[in-house]
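In the block that follows, a single chain appears as structure tokens, in the form predicted alone.
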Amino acid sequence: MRSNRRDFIKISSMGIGGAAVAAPAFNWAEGAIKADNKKPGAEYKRTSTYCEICFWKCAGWVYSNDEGHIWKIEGNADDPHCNGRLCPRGTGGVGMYNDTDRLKTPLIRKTKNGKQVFEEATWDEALDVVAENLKKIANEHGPECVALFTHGSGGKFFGDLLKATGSTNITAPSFAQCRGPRETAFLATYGEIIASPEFTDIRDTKCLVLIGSHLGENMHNGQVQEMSEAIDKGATIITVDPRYSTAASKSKHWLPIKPATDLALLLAWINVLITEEWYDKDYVERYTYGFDQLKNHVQSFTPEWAYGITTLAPEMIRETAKEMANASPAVIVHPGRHVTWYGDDTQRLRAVAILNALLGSWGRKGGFYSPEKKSLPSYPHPEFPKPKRTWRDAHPGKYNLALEVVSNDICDSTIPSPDRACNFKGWIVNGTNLISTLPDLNNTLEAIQNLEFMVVIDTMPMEITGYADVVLPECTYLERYDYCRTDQHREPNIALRMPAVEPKYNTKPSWWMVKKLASKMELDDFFPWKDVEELLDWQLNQVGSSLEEMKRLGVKKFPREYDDLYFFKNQEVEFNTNTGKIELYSTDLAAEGFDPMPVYTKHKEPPPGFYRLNYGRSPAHTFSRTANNPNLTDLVDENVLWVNPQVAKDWSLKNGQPIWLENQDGVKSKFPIKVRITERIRFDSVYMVHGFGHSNKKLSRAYGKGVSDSELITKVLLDPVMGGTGMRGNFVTFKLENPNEEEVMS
């Protein structure tokens, strides 16, 4: 990498703390609500929102007293995402809010005495200088030079004013780091992607497979809520993991799967159901299209044959099958969510969604529903001007289908080669901390300095804030209105999102920011709102709601405009596919030049005294984001190393003793982890819950709290159908005393 043109800088606590402080409404070294914000008959106000602390956006009902300080958050229980019920995260939201550590007040890269630091700017100074740089490049290169990375609500406005200056490079990580080969392999399949949440009918499952799902860690609210009412109902639940998960506490049968080997097993399944005929003949006579290619394709995919790959034994693979397929049609394969794992994902998410076709569980009860959604029309503007041209030409040909921009090759878009026609010169980076969301650090780092200018979007001092040209101070998801939440579920519905108390410091909310944006850069047409009220308040009116009536109920339910959430009996179906039926051999792929039908491919195993490096999350936080937040850390406030016993003999590890890690590429971490030795664990691999380690000591609860995965993934093994970032290609050795030769601190 060449010298850096943009140093990190540390964000001084004038940076986040300069401006006046509201006092908390708790007293965190007592845990509890003071007692003055607490008084006899005092009255609360109930202002309505949906969670910002996970994708699943659960909505529910805040309250405040009237000294304008929030108390508690509750869950919406007209809501069908939470049904009433939040989880810890989004219980603990309002630390979010109380976080004394939160950005405070927009600052400014400048270079003073040589060396480059943050100094604090009015409003108007910072958007400013953002407008002129986005103006700038747009002007020397074409707007389409600029990109947005985005994680959360506010970031829909941000892609508005990209959009508005000629450029659609608008990319969330979410995408080709957590769940993209699902959308693309049951797009393949079906002609329709599983979206969010996914329409899974596990309230009537009889069999539900979780392969490397871990519900009940993951918190998937309304997933975790019907995963136990099915339990009560009598449903099978099969684990395929490594580890014993909570999930497969709550099992039947719980398969530790030799790491790598999942699409094996898959096939060995494929290869039993088709045999024994066990497959739903009528469904898959009726439905699909390539079944006798498929069932030539598994001929050989014996549980024998993935015995000796997964270390499964076959009559357990021939047990769980026949599990299935006594369930079927009220079974489900789970899709799963982050599934970039070894490069082949695709191809793996394409044999989950083929066992769900001969099982015939697509659009069937207890299998997978059809969804519904209300959509909100956009507000009158002129057309969006059509950009040039789009991050695919920086490489033509290449992730043909990708339904989504890919992050990460915006990334190496951005790093100047020759066989590149263009590169991004500017970054719009919205509520993502790259640093741990993309993978290969250093590859991150190099596009960063070859940036011309970057603005970062957030309501922490996360890492890559460090790197800004111009950080902009959101305020929380309890201090705004977003636009509403109109995802999918058996019923559709809409869910108001409003602040309950005037945002804390000198902080905005994104869609303020965004209209002075647009005047400064001569954009005003496309946004002719007075403000965000105006323009809910129109969208709503358009669906026979209003502004005042989601205030007052939170969410609204809509009939289904036809009674479709299950296939009728021996319906006609047609799917929107190339042949219009479910595609157990995809043309898609085929005619990519793609393997049609899935193949198993051996991955790279760990050299000795190394182990395969798992992650997963926690019930307590959400990645990265949350892992400051006092509330929940009061819960969790590190990760631990699942250590198998037999290792920890081998290295005579002992229970709570920090060790560091290095990777296969030589790369260590910065901090130590804590030992937790389990028999939950197998011998070749090691696990840790993702989003700790953080390096940036103004995260005065997360600075140095164990182990950061996201430094140790070095390696990674790029999905060729869409772009995917498998990263469980990485293997960890132990060090039992601190490898750096000085403190490494960002």
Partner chain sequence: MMEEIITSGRMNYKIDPQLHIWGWEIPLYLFLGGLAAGILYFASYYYLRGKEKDMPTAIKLAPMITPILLVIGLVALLLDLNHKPYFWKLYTTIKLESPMSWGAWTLMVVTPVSIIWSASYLREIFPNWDWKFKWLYALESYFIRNRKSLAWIMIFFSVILGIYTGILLSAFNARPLWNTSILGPLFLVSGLSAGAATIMMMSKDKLERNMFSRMDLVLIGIEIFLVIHMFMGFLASSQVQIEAAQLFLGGPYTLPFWTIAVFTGMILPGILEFLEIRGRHIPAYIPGLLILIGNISLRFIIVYAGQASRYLY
Second form
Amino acid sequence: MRSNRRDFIKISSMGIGGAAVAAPAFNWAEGAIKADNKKPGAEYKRTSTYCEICFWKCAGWVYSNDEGHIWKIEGNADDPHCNGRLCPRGTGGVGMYNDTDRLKTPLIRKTKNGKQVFEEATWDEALDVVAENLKKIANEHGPECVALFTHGSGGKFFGDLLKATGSTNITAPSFAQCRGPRETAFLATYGEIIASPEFTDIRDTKCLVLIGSHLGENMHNGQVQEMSEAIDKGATIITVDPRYSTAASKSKHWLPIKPATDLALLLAWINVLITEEWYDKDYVERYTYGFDQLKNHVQSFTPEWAYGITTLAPEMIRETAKEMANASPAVIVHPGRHVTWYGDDTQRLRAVAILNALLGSWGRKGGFYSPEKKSLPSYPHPEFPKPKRTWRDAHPGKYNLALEVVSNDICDSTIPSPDRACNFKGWIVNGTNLISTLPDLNNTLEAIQNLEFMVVIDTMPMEITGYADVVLPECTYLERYDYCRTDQHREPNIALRMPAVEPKYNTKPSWWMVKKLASKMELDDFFPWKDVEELLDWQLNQVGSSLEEMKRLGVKKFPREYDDLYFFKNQEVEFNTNTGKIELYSTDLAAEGFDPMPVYTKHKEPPPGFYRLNYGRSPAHTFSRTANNPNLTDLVDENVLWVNPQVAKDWSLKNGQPIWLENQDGVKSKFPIKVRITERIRFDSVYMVHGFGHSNKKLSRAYGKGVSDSELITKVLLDPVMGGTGMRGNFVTFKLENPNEEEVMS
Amino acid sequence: MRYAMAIDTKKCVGCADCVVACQTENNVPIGHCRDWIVENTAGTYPQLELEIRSERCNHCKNSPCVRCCPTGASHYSEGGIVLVTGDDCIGCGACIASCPYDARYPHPEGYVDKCTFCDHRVKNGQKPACVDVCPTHCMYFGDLDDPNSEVSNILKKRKYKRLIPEAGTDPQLYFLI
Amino acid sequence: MMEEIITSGRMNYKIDPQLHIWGWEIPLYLFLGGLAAGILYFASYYYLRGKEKDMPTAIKLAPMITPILLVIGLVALLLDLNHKPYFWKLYTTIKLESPMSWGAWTLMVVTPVSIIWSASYLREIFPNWDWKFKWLYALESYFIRNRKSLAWIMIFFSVILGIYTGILLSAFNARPLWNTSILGPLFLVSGLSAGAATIMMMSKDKLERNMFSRMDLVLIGIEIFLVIHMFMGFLASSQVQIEAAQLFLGGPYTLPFWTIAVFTGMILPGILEFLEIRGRHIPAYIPGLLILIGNISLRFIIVYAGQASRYLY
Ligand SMILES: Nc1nc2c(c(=O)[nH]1)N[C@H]1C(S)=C(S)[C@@H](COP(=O)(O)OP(=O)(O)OC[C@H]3O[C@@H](n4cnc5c(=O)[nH]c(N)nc54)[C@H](O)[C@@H]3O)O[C@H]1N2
Ligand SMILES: Nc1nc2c(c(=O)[nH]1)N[C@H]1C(S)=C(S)[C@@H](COP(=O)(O)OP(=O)(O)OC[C@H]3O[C@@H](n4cnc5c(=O)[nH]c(N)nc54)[C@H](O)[C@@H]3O)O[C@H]1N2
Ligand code: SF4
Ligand code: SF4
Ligand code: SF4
Ligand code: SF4
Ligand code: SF4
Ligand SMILES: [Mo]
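Now that we've seen the form predicted alone, could you pull up the form predicted in complex with the partner chain?
To see the whole picture, the full complex is given below, headed by that same chain.
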């Protein structure tokens, strides 16, 4: 075995200085008793924030006192993302601040007596090392050899820094591991991406079709609220999910589809709408391109054909198609969000887009509205240098339809290969735990081993920090300013995040780190503002507001520029596609050599004794980031393995029994997971919530709790269109004894 | 006045936001809770039904916990809200043993704690924290004696059930089904 | 299949995953209270029947230990409280609906009565005892003169105490196992049986011993009858009570209940006492101790199992 240049360092091996700082008077994290039982009252002030626990970014109010105690976080009633109600993770966001396992001070990797350790450092020391290494890579290989992985608000500042050096290789796992195929598919069809928050008009819909989207477990706040409102108004919900999800239980029709066969169902629905002439004829004629080709294409994809593939009864397929048609145009076939499933995801999402077009839901009330956002101009700065190369140059011609940088592709291009001009040498990783985020862990680790330098900016000692050369501890969102939120919605609006309390420990906000780094790298010109308040105030002044006003309001709404939330009757619309129409037949895909209309392909099925590894969300957690949050672990402290009673019987499994898993490639789970025997899962699959099974001991609540789905996802079904990583083609079997010990013994 | 709560099991998604909101609002120590979520699945795949309930003290009209309290710490307050006065409570546990819903717990400081229907908010004209946070708006709170209150209205419109009515406690949590 | 689970990770201390708000303190308290009630009952009963001469152990000697039993019982109760500094609040109100309240008050009455009763006989038992102060002698003679009234008070409150040890539990409708009217009589009878057994063990008088031995036999018979009756009641009742009974009929409490509480604590001493009456020589402490063991385990088992029994919904 080769020796690692970059051994995983558990942050626990650092000195103890950081811990000494940690002596909060009130220790929620330890579950300690609160000293006084008085109801907090007037002495608590409220400050504006927007939530960072997930990317719905709900705006809220933080109630805190002068001693740095945060009482609670409530939603901002004026915020269209949350309507005054945060989700459990946002409400429990206070746990992020109180977690005593937090990163507390900058760390630098050093070798001592042949052993790699983290040494605590001052900010100056740590930032010097970062600046030096980034400059060195720029000098030796070019600035384009540095990539930024980011998922979160502070990433914008680091993005600016990267651009100032002359690299645009900024990537987020929210593209190639998440919504990428959807964006590519909708861009190809409508000339527009969906983005976030999705502009699905759920509150006014008459029929909501969820394909895998497990709203209610997926707690994207606005959508959950609107779904509930739609239920109240009597909307029909149709859920397609092999698992009896919470959403399925709220649905009039649950279609318990065989996993990996959704495309067949979608094609059959298209077939029914067309052959029964239930589609919106006027809309299709007016707005779409390629209807005749489509009609031809789907002729043979009858419900009877789909039945053999999906196991869904043909009557059920027809009946649900009729439900959609009856509701048209107030119908939404939801585009989903985490859609990187089986590698043909862009094509599946194309089918979703086409279905919506046939139902005439795009641009219609109760379908998809037209969102608007209020952008804030950038603070004036010299133009960023033009990069000489981009990530695409590593393999020209590949993933031309990817709209954003493909994270896994950066990994691939970091592992040196002679036939590539550009190998990445340096990574900046901000707010993304790549170890549990990217599939095929070995590939990620190999890439990391080949780096010359990696800096990780995080709030917690997550697994990724153990591989860093420098760890920069960011303060949590409750302790800092960030750029204002300027997301799209029905009404354009902006939201302010400001610190409610002083940063705990020796932590700093991103904007501060970037400003410092810029100065150490002689890039001051690009960051001419004095501090973030000046920056924000200037930006806000440009749209007729101010920092002072935003502190008061938290959220400010602006009137729409055009009164075009929905299409007018018979409105002429020019779509941003090659044909100016909604492309049922995609000219873009055709030009790139892909199927211009979706075709069903069969996916592999689990071998005997194996079960398909299905995963999803717990409403109380976000990915791996909340697994140590004291308030949220109080609700759910580990994931469990859903097993069908029949399967449990075959294996003589008991409820609550801990078992280990092994996947098709012989990869075994590090930790055991408890069995939950439930009828809500099929006999051919097992299910777990993503984000558990943490392996860093420094995460005192999360360590060893449950199994990481990510470590078992070694088979990646790559989407040829946009580079997305299909992650649902993995199969696991059960190990009743700890397989890891066995290995040590033999 | 008769405060009551109705919870729509058809909308509740079991997210437990009500549980965290209660925890922060009322300083419920970590490791403890005043409300909790029950999921009840019936049937065989794929013929399934799921009922999700957010549960808490039922503020029973005929509450054994008040009856069996030796000090009067457990008492009825305005609108029938069942409360515990911490400084009168000796922590004998009689009320805990008497509650068929296991809605009470010994606070680490010794006295017994439970849902208060957020009387400190209700007094100010606000709704309980759990009701106000619920992302699905599936909880209704108000005065049953007022025929126009939110909770009276929803109970007129919808079918409901109560939990363990046979225990004779006359619970005031109504689960819309 | 039916699956009902709490998904919000409820883990309230002493409540989850199963109620165990009461540990060893309450059953010990109930045992000692029942035992003291039994002894005091016999003492006052036979005193009122004018048997002072025939029943010296029952009337004079055995009550001597009751203040100790009651004080230990009260300490156990205090230890059980989670909010100890506030225990005095118990005595700021009388809540007739609360068994805890009238139990506490009953003890408040019974304990001094038992002390006075014992003190009034102290010099008979320990002839060398000196009260030191004159006024104490005066007090003593006052009580000796009024023993009859004292006995009436004592018989009344000892019955209340005995019933209370059972009622405390059966007042809790929420626990199907306790929710039976038989628990009161059962605990009363078993307290009497424990009292009788203790007197029997302490007595040096053959006639008195035989008398209590015979009485115990009858009490054991009643106890067994009540136990059977209780289970028949459960099994003929609602689903939750059937499930409560199941705790003892194949469930986790089956073995301790039937082998320790019923066999060792009732049937075996019953047989031994029967043999004794038939003329076999059995040392009195053997059935006596077995009865006490059975007695205390009955209370432990009922308190613990009761907390495991609950409504399902
Ligand atoms: N609480 C919480 N909410 C979140 C997040 C979080 O971490 N926590 N993350 C947010 C983010 S970034 C995203 S991208 C979204 C993700 O949330 P979604 O977009 O809803 O993700 P999916 O992958 O569609 O959801 C998983 C569901 O797909 C089902 N499924 C599995 N295989 C198949 C199949 O072959 N066919 C069909 N039809 N269904 C299948 C699973 O059973 C499960 O119910 O959630 C968002 N919301
Ligand atoms: N196996 C598997 N893989 C998946 C998914 C899955 O369901 N299963 N889901 C995919 C999807 S949809 C997405 S969107 C991605 C999400 O991927 P990520 O966003 O990478 O998810 P997390 O695991 O939550 O990692 C977030 C990291 O940010 C850190 N962090 C939290 N707050 C802050 C902050 O304020 N500042 C800084 N600097 N850091 C912070 C956390 O400590 C943690 O290390 O994962 C994808 N990968
Ligand atoms: S949906 Fe929840 S976690 Fe996401 S931003 Fe909103 S409150 Fe925060
Ligand atoms: S917050 Fe609302 S939806 Fe969520 S569990 Fe509680 S009651 Fe149900
Ligand atoms: S639910 Fe329990 S604690 Fe609440 S009033 Fe009823 S008996 Fe008392
Ligand atoms: S624990 Fe407190 S509130 Fe409960 S019965 Fe005892 S004294 Fe009353
Ligand atoms: S009403 Fe208040 S105290 Fe009761 S569960 Fe809701 S938030 Fe908690
Ligand atoms: Mo995502």
